[in-house]
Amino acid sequence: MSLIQEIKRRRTFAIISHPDAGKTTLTEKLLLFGGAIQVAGAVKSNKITKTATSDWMEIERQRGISVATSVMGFEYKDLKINILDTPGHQDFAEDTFRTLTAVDSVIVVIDVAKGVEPQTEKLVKVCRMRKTPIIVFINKLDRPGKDGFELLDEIEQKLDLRVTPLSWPINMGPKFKGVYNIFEQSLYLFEANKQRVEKGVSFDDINNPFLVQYIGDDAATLREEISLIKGVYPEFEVEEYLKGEVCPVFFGSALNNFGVKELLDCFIHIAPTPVGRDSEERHVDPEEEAFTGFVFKIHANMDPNHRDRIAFVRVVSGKFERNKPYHHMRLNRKIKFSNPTAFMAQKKSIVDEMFPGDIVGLYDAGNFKIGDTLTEGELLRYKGIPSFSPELFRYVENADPMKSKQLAKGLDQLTDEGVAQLFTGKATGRKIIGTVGALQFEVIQHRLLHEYAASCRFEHITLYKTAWITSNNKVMLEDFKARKSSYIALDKEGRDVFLADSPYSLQTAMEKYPDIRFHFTSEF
C-alpha cells in the first residue's frame, strides 16, 4: 500500500471531557465494536470484573479516575484508529492539553444532567483555537437529565460552537427507547447491554406510519422535533466541520451501547485524515517522503517488571522503520530504534513500521524531552507543545533512607514525564516537587511506592512561582544569587531557578535587577 493510501486509511482522535462524563466507558466501547475487545470493562463497578483498557495504572483502577493519557489504535472497516483517551480531572489537564497537539480531531463527551462543565469549556477553548474538528456525544441517557434542546443551547453559549445534530435521542432516564440517526435518516432501537455489543432495528422513513409499532406514542413527538431541528439548525457540511466551524453532536449512553456505533460509523465517514503541521522552520506535509516526528508524551513503568520508559511519539511525514536510524534534533545525534511499538493502552506489539497519525513508543533511556523532534535529518523543531508553570510546592523527604537511590530514580523518571517539575534547593540541597495540581503529589507518592518501592512524605513550602534566570550582566546575576541565595534552586537540567514567595518578592527583583531576564517556562 502507498504512503497516500495508508495517510487515507488513518483517524486519530483525543475523546476529552471533564470528570466522570463517561470519557474512559465511551472508549472501551468503541474498542468493542471495532473489535478490539471482545467484553468492556468498566471504570467503577463491583459486577464487572474486568477494568476499563485505558486505565490499567493501578492508582487509576483504584480511584476509579484517568491520571494519564492512554494510547489505544485498532482497525475498523479497513481504516486504522488511533484513540487517545485523556485525563478528565483538571489537576492532569497538562497531559490532555499535549495530547491534543497529537490528534487531528476531537470528541468531547458532554453528561446529559450536568451539561457543560467547567473542565470541558477549558480543554474546548484549546481545540478552537487549534481550529480542531469537534464531535460531541451527550452521554448517559439512560438517566434523567436536560431537555435535548437545552443541552444544544448551552453548548452554544458556553463553548462558543456552533452545532448541528445527527442524532437525536427518543426520551431519557427511565423511558429511553434508543436514537434516530438523522446522518443516515435511520431510526436504532437498543437493549441495555453494558458488555456486549447489542444489533439494533433499522428504521429508514421517519414518516413511515409502521414507526408507531416500534416507539408507540413518541413517534409524533419525534417526527415534531426532527421538523424542529430541520428548521433551526444548519444542515451539516463535512468541510465547515473540518475547518472547526460546525460541530455535529450525538445522543447516547456508551455504557449501555446506545449511539456508539452510530458516532463511531459517522466519525470514520467525516473525521480527518492525518494533518500536517508546523514546525518553527516551515509547514511539514504528512504526504512528504521523509519521516518526521515529535515527543509529546514521556511515561515510565509501563511494565513494572521491566521498569521501562517510553516515549510517545506523534508521525508527522513519511514512513517511520524499525531499525533505521533518525536524527535527535536536540541532542543532534543519530539513533535507532530495534523494537518500536503500538500500543493498546498498556500492551504493546513491536512494530516494523508506521505512518502520519499513527503513534509510536520508543523504549527510552533518557533521551527524551517532551517536545523533542526526530528527522531523517532535516533541521526542523515542531513548535506548540505547551510547557507549563507550576503553582503548587512541596518538600519532598525520604520516609525510608534505605531507599534513597530507588527515591532518587522515581523523582527522576516522574518528572520527566511532565506533570511535575523537580528542583534542588541550592543552599539547603533540598528537593522541591512543583506541579498544576493537588492530586499530582498523591499520584507521584502512589506511583514512588508501587513502581519504585521508595516512600516519600511532602512537607508544606510557601512558594508562589518559579522563574528561571538569565542575564548578560554576570555580576548582577552574581549579585542576585547571593542576595537571594536561600531562593535560588536547580533544575533538572542544572539551570538556576527563583523561588518566589509572593508576587511582592517577585516584582521588587524584577525591578531591582533589570538586566535579569525572569522565565516563566522552562523553554526559553
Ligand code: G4P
Second form
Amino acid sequence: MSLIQEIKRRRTFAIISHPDAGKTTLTEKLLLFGGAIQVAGAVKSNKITKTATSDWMEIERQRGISVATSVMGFEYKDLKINILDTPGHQDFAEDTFRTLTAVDSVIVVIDVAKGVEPQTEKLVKVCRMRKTPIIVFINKLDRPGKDGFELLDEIEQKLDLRVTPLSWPINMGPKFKGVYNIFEQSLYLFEANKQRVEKGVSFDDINNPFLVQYIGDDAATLREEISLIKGVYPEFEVEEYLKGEVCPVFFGSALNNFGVKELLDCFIHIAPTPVGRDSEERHVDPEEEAFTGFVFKIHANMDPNHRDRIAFVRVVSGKFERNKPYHHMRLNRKIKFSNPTAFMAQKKSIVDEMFPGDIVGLYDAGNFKIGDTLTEGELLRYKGIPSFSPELFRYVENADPMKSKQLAKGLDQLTDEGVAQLFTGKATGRKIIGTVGALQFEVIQHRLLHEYAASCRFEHITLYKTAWITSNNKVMLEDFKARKSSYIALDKEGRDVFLADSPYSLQTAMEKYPDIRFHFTSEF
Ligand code: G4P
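Return the form predicted together with the named molecule of this protein as a structure block, the form predicted on its own having already been given.
Now the complete complex, all chains and molecules, led by this one.
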C-alpha cells in the first residue's frame, strides 16, 4: 500500500469527557465493533478513581492500566482507527492537553442529565484553540435527563461551539424509544441491554405515515422537532466540521450499545485523516516522504528493576521504520530503535513500520522529554506542547542525605515526563515543584522512593502563580530581576521565571514594568 493510501485509511482521535459521563464505556463499545475485544468489561478505566485519591497502591495499579490503554488501535471497515486515551481525573489535565496535540479530532461525551460539566469545558477550550474537529455524543439517554434543545443551547453557550444535531432522541429515560438519524434519514428503535444493534428503518420522509406504526403518538412530536431543527440549526457541512467551526451532535446510550455504531459509521465517514503539524521552521504535511514525529507522552515502566520508559511518538510525516537511525533534534544525535511498539487494543507488538497518524511507543532509557522531535536529519522542531503555569507549589527537600544524586536524577526524569514542573530559586538554590493537581505530589514522592530509592519532603511555599518573563528592554528586565531577586527562579531550561506570591504582587509587577512580558504558558 502506498504512503498516501496508508494515510487515508487512518483516523486518530481522543474521547474526552468529565469523569463518569461514559468515556470508558463508549471506548469499549467502539472496540467491540472493531472486533478488537470480545467481551464488555475488558477495557479498564484509566481514571484515578474518586475514592482512591490518596491510595498509592491504587495510583500504581491504575498507572499500569493506563500504559495498556494509552493507545487503542483497531481495524474497522478497512480503516485503522487509533483511539488515544486521556486520564479523566482533573489532576492529570495536563496529560490530557498534551494528548490532544497528538490527535486529529475528538469525540466529546456529555451526560444527558448533567449536561456540560467543568472538565468538559476546560478540555473543549483546548480543542477550540487548536481548531480540532469535534463530534458530541450525548450519553445515557436511557435515563431521564435534560431536554434535547436545552442541551444544545447549553453546549453552544458553555462550550462556545456551533452545533448541528445529526440524530434526535424520541423521548428519554423510561420512555426512550430510540433516535431518528438525521444524517442517514432512518429510525433506530431502542431496546435496553441489546448486545447487537439492528439496522435502522429508512425514513427519507419523516412525514411518511408508517412512522406511527413504529413510535405511535410520538411521531407528531418527532416531526415537529425535526422541522424545528431544520429551521434553527445549519445544515451539516463536512468542511465546516473539519475546520472546527460546527460540531455534529449524536444521542445514544453507550452502556446499551445504542447509537454507538451510527456514531462510529458517521465518524469514519467525516473525521479527518491524519493532518500535518506546524514546526517552528515550517508546516509539515503527512504525505512528505521523510519521517518526522514528536513525543507527546512519556510513561515510566512499571517494573522498578527496569528503569526504562516508553516515549509515545506521534508520526507526523513519512514512514517510521524499525532499526533506521533517526535524528533526535534536541540531543543532536542519531538513535535507532530496535523494538518500536504498536498498541492494538490491549495488545502490544513490535512493528517494522508506522505511518502518519500512528502512535509508536519507543523504549527509552532517559533520552526523551515531552515535545522532542525526531526526523531523518532535517532540522525542525515541532511546537504546540506548552507547559502551563502550575497552580500548586511546594519546596522539595532531600530527606535522605545519602541519596541526593538519586533525588536529583529522579526529579529530573519525572519532570521530563511531564509529571510536574521544576524551578530553582535563583537566590536560594531551593527546588520548587509546581503541579496542576494535588495528587501529583503523592505520585512524585511515591515514585521517587520506588523507582529511584530517593526520599523527599515537601515544604510549604506561599506562591500564587509563576510567569515566564521576557523583555526587549534589557535594563528594565535586569532592574526587575535585581529588585525581586528572592522571587526569581529558573525553569529546567534556564529561563527566568517570576514567582508571584499573590494576585496583587503579580498585578503590580505587570503595571510597574510595562516592557516586561509575563507568560503563563511555556511557549512564547
Ligand atoms: P468515564 O470513563 O467517563 O468516567 O465513565 P464510565 O464509562 O466509567 O461510566 C461511568 C458510569 O456511567 C458507569 O457506571 C457506567 O456504567 C455508566 N454509564 C455509561 N454509559 C451509560 C449509559 O448509556 N446509560 C447508563 N444508564 N449508564 C451509563 P458505574 O456504576 O459508575 O460503573 P460500573 O460499575 O457500571 O462500571
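Just so we're on the same page, rigid core means the largest C-alpha set that superposes within 1.5 Å between forms. Numbering follows the first chain given and starts at 1. Everything numeric in this text was worked out from a predicted model, so none of it was measured.
(request) For Thr466, state whether the C-alpha moves by 2 Å or more between the two forms after rigid core superposition. (result) Yes, shifts by 2 Å or more.
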